[in-house]
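The chain below stands alone and is given in structure tokens; this is the form predicted alone.
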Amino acid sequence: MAVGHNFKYMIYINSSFNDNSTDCVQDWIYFLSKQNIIRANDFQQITSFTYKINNQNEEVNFNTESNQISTEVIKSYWYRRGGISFNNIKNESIYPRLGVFANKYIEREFKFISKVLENCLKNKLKGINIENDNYTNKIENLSIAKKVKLSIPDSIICTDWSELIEFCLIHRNIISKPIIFGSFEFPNSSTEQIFISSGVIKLDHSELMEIKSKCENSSFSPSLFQVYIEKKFELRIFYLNGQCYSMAIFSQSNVKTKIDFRNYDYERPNRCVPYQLPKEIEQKINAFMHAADLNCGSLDMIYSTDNQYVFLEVNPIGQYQWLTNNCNYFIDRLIAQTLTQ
């Protein structure tokens, strides 16, 4: 949506052009308040950028091919997808004799400058998520969860077969999971995309030894392993500004989804129902999100066969549509209300 500075005041949304969740939130914003919205889709190409700060004020103004955006006229913001890019700014014109070396230097500076907008929005306004939340650290989050007394699975990151085998002997069944990204995609041609996903894999000692027998080296790339915990059901919890909206996922009666509900069975979907967490667990989740400096996110937990709530991970920019549809939480409306209040 192309708008200019003459519209006061606006809601700023950074998303992708095909994100249905953003469309639904926009519909609710128009219904609740009819406020103006700046929606920047995917990675916006910046054509000009200005940052001003003094003892009284702090302001960011930047232009894209379709928008003129100023933090002075933004009243609230929601980071959903995408980001900003300075690729449209011609680096060569600044240091023409240094060529590619200057470009590398400036690109490094751009990474820091892009955080200026995030910090300005976060310092001045109320909003939901920032782009940097995309890079939340899965390992650091386990450490934070431990500090706030949330139960976590025994975990190890190692590079040595002997360490891994010892870990497996202690726990019998373990899982392997990605440390950072579970999936990525890249173009194969002008019309095709290649999508690669690294899911959760369950291993026992014999399977581990079979894999080791095929490896020539005694070490491997740093990898994350956790004890496999038998569970009664899994939990997806959407968190927004201190409130938890929880759903129980009965994934254990289906072989395809037993290890991880994200191995979706579209022919026999898991039964998903609203779930009320104990107040003590909600308080610990709230403490965790504050410590992680997140005001919104989708948390994955399990309820084990020995009746323990176990924290697995949090995705600040996770999908929530299926949770709101199964549980009638109207999360799209809640987000819109947060942005319009």
The other form holds:
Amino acid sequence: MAVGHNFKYMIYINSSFNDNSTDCVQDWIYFLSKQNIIRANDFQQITSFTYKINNQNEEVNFNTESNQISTEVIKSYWYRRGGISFNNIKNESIYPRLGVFANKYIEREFKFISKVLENCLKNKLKGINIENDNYTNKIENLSIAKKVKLSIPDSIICTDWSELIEFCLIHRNIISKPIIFGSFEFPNSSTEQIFISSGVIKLDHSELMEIKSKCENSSFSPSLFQVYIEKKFELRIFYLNGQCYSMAIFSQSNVKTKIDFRNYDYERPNRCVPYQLPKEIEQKINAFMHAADLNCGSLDMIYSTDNQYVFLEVNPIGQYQWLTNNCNYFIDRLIAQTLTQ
Amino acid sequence: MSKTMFKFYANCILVKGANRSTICDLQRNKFHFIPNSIIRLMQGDMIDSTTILKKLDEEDKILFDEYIEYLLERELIFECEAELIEHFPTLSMEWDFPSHVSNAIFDAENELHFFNQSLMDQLEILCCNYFQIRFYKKTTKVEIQRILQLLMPSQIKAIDLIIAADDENDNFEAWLIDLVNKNRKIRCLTIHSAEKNEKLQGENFGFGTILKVKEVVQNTSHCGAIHHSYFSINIESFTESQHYNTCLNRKISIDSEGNIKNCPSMAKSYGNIKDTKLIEVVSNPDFQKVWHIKKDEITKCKDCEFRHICTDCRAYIENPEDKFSAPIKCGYDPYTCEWEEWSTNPLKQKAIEYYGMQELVKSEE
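Same protein, different condition: the form predicted alone was shown, now please give the form predicted in complex with the partner chain.
Entire complex below, previous chain first.
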């Protein structure tokens, strides 16, 4: 086998050590083309960095402890997990206060350069997602969805009880939803991590008043609430470069999972079947993904009892394994084909 | 009944048999029986109950409604509004797998003499990430260690190991348990010729099962049994069964003498591993022929309601002259829906003699 030839066509994958989807995609890449793969796991620190731009070309070269990456030899790029960051310089100056501010300044520069790096990868290479997609904004996305005329649930971010109660009176049933991740971890001791998470909670007016009665303040930290929409079924859509692969989830028949289907019922898992969205909805999704600048993502939607397709949110990449397995869509193969073609 | 149109969930698939049918629930890994008389009333995966009820007499109406209730309760069908029907497509029956060879079987007496780095390299080229090793006779700790040393750093994801019990070998069982727990590529270790059936250790994230079985696995003839306990009810097997042979597709094997075959129980050899490369054999169209013998073409199986969740065997068949004849070790009759002991069936005696299975049949009795 001509090593030199292979070297010209490398696929760079940023993932995590234990990501099974990446393993599956690598199996397909190897089966389809035997192209070389550089897989960087978790968070990689950049040890050296060069970015060049002139009238003809744009390129980026960087090294991490284990890899050498150059847009001149990498053909395609898949961001799935983890990321690349610059070495944190600990500036322990003799003037400690100066050190703190200098570090802040440098960190801000690193953020800009990271963006340059990612944009260069995105512009030059065929790719799926970039690290920055992780920071896609749920609220901004509602606004984009509205612009492309995808139906969205009435939503409110507020800080005052009076606003929230009024919202709840209009909509009767509402849900509280995390604005970003909905979970965080903190070390309780040197060996113990505590994981705090909040799923989606449904509230009606009396439940809301009960919570209010326990609160001393008239306001709270900005929180997101949406109208609770009665649904016939939920939809999960895997989107890649203009194509939608959709699955309907019958979470209604099973009382336990009525609010959030992630509460799996192992004995009787919710029925998950392939779904064909109307062309018009697929076109709107496509317009949405373009406007949100995402080439890949998993969208959550609802088919409501009044026969509306309602957009909820998009997660870049997301867990697609259960979608592809239930619907026999071969998404691992599709990702491999996208990276190798 | 007010509800009118029902549709089967796409992963609950009807398989029509000669006398009755099954609904294969590929998501929940179960099957249900359904009478053919009910199926005849349906249109594909749709049940138009208004139209159907008009055609039935009072007694049948009650029966029909009971069936609908049964199907709804088990969530095999759902009420589907007319305008949504076209949005619920059937499940794609495509089957694909990222390997030229998806599984291999290597047989040995005491030592797996052909298992070396060259073999590992050949498996890698074929993208083969899984194999099974069967030791018919007692092997040694050294031999098992040697195999694992080659295997652990390779691309192989999982193996199954079948070895003979050995009471004279010091602390053999304790040693094996330790070995299986340290080498997380061993999916299942089976110790045959044991004094009793026993599960020494259950699975842990899909790996590390250790079983002891009384059965004596001394040659290839133990294989090929067809039984409902071997049913595999999932999308991968079901779709593969539509196009390929569920036992032999993308399989390769090397018998204890090094002969490369579709399956160790089959007579035809495509060369010896000493001087033949696996990839040459795999790319031989002759070798691939049996991969394509599918259930819909096999006598008896094609009328069987279990055909797409069942295994197959092409090595031991009722008529050795006819490659489409049914597996001899299947005791199921899809025309009467009864399971019987295959080895005592008078019609099968000639073939049992042909394969020299008299000894095996006696030992099983």
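Positions refer to the first chain, counted from 1. Just so it is clear, the model here is predicted, and its values are computed rather than measured. For clarity, a rigid core is taken as the largest C-alpha set superposing within 1.5 Å between two forms.
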property	result
Threshold 2 Å Cα movement between these two forms at K52, rigid core reference	yes
